[in-house]
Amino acid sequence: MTTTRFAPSPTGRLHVGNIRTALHNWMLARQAGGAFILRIDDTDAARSREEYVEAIRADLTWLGLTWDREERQSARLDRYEAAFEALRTAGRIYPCYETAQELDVKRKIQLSRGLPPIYDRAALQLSEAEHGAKEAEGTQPHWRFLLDHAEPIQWDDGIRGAQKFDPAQLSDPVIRRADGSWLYMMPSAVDDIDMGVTQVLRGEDHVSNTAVQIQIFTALYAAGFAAAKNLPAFAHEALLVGREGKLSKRLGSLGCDAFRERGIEPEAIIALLARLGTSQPVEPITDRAMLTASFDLATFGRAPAKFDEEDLERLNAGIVHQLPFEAVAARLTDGMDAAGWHAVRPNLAHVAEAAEWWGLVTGPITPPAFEDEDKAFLAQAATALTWSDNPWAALTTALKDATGRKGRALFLPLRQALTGMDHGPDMGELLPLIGENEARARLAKAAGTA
């Protein structure tokens, strides 16, 4: 069964890049009828907050990205200990004692010599006596995974195609800090094994991590930690960039709270992020099943995907124009019914704007000052107004025949007198909502005969 996962760290709120990753993994799973796992990567106890866990759940729920099960890394520490011991027994991890400052100096020296800033494996050269001396001093080691330099690391990436890394050009990754806490690399691989993850889709900033984790997978299987099985399929999508064409701090602050405050619909976010960075057109599609069915890693490009807030606003308007009354009824102002929603919907960019347009129905409205000729015309309109299934068509037809007015000269004074505005919802839908008595009163007032 296809199994994907979204693995946020609860050290902050989700931003638009996280949302895109979650959505794409959700779509991969749903497309295949598989499972989507929400995995909370909360091994960093010092920075993880339960309030962020709750916020992650709330944001995914608001977006409609339901998960089939939730896992917590903090509940799986025994599995990481078991993996650690298996790798240590197999000789695939080793203790190191350099401080962060010492490692920084080493990197700077290597860079000054034109060498890649990778760990020099100096800790492997320590004698038993030197290890003993460190322990006697009370120095706690951090632990690195020993990469196998014998063969290149290769995989067929679902987006980037054939990938090949020389492990000798990679640093042996630190998998455990001196205080005993875990870094990302090994626990993530252990989780993917235990949870049966079959596809890992994430940002291209994880490409080198994947190269390392492929060796961790292989080492865990070889050490007997788990029964050997196929590795997950990996795919790495280009990162989002801002409108200006470079990575933007603004993207890191754009989350569900910001979108909600601006009146952005979840479906607009889904419609944009589902196809952003692909060769498929980004359209205001509300049918999530259609978006999911058309999701295809083969359509993703290698160029950075540009996130434009103006595009999101345009999509949002397109989505709002399709929303049925039942989907928005709870968010509309008191008294606004399905006919009212249908009348004002084409004029909205955000659902919240409906209240302002509904004010044209409930009043009061303030018409502009009219010239005498228009006042006489509006007085005639007040007299000519009759009620029918389509009072607007009946009124304008009668006035056109009686006065010879047409186009702007016919329609604009009537709209201004009835709504106080030069533009707005279709008057054929709006006039029945205003009602016969109120409409006649507004015409008479604008004509100065009331």
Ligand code: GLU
Given for the second form:
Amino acid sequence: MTTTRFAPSPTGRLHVGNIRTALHNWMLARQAGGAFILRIDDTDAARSREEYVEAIRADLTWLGLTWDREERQSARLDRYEAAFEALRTAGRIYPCYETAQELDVKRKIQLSRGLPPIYDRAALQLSEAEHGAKEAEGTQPHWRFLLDHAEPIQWDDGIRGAQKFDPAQLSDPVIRRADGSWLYMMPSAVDDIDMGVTQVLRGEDHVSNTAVQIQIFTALYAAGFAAAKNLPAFAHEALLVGREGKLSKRLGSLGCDAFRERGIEPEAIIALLARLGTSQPVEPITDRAMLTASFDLATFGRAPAKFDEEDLERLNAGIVHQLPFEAVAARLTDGMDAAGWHAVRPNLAHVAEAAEWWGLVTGPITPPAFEDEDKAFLAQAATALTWSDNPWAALTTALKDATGRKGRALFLPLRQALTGMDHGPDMGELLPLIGENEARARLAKAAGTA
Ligand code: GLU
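Return the form predicted in complex with the named molecule of this protein as a structure block, the form predicted alone having already been given.
Next comes the full complex, and the chain you just saw is listed first.
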């Protein structure tokens, strides 16, 4: 069964880049009728906060990205301990004592010699006596995973194609801190094994992590930690950048709260993020099943995906124009019914603007001052107004025949007299909502005959 996961660290709110990763994993799972796991990566106790866990759940719920299972790394420490022991027994983990400053100096020296800043494995050279001395001092080691340099690491990436890494060009990763806490690298691989994750889709900032994790998977299987299965399929998507094409700070803080405040519909975010950076057209598609069915990693490009807030606004308007009354009823002003929603919907960029247009129906409205000729025309309109299924068509046809007016001269004074505005929703839909008596009163008032 296809199983994907979204694995945020609860050290902050979700931003648009995270939302995109969550969405794509959700779509992969839903498309295959598989499972989507929300995995809370909370091994960093100092920086993880419960309020962020709750905010992550709330944001995913608002976006409609339901998950089938929730897992928490903090509840799985026993498994990491077991994996650690298995790797240690297999000789794939070794203790190191360098301080952060010492490592920094090493890196600077390497860089100044034009060498890549790869960990030199000095800790592997420590003698028994040196280890003993460290222990006697009470210095706790941190732990590195010993990469196997024998063969290149390769995988067929769902987006990037054939990938090949020389493990000798990577540092043996620190997987456990001196205080016993876990870094990201090993727990994630252990979880992907235990949770039967079949597809790992994440940002391309994780490409070199994947190289390392492939070795961790393989080492865990070889150590008998879990029955050997296939590795998950990996895919890394190009990162999201701002409109200027640069990694933008703003995107890092743009999340569901900001979208909600600006009146952006979840479906607009979904429609944009589902296809941004792919060869498929970004369109205001409200049918999520359709979006999901068309989701295809093969359509993803390698270039960074440009997130443009103006595109999002345009898409939002396109989505709002399609939203059914039931989807928005709870957010509309009292008294606004389905007919009212349908009348104003095409004029909205955001649902909240419905209230302003609805105010034209409920009144009071302030018509402009008219020239005498228009006043006479409006007085004629007040008299000509009859009520039927389509009073607007009846009124304008009658006035056209009676006065010879057409186009703007025919329609604009009527619109202004009836709504106080030069533009707005289709009068054919608005007039029945205004009602016969009120409409006649507005026309008479504008004509100065009321
Ligand atoms: N917690 C990691 C992150 O947010 C998860 C990465 C992954 O998908 O493995 O970057």
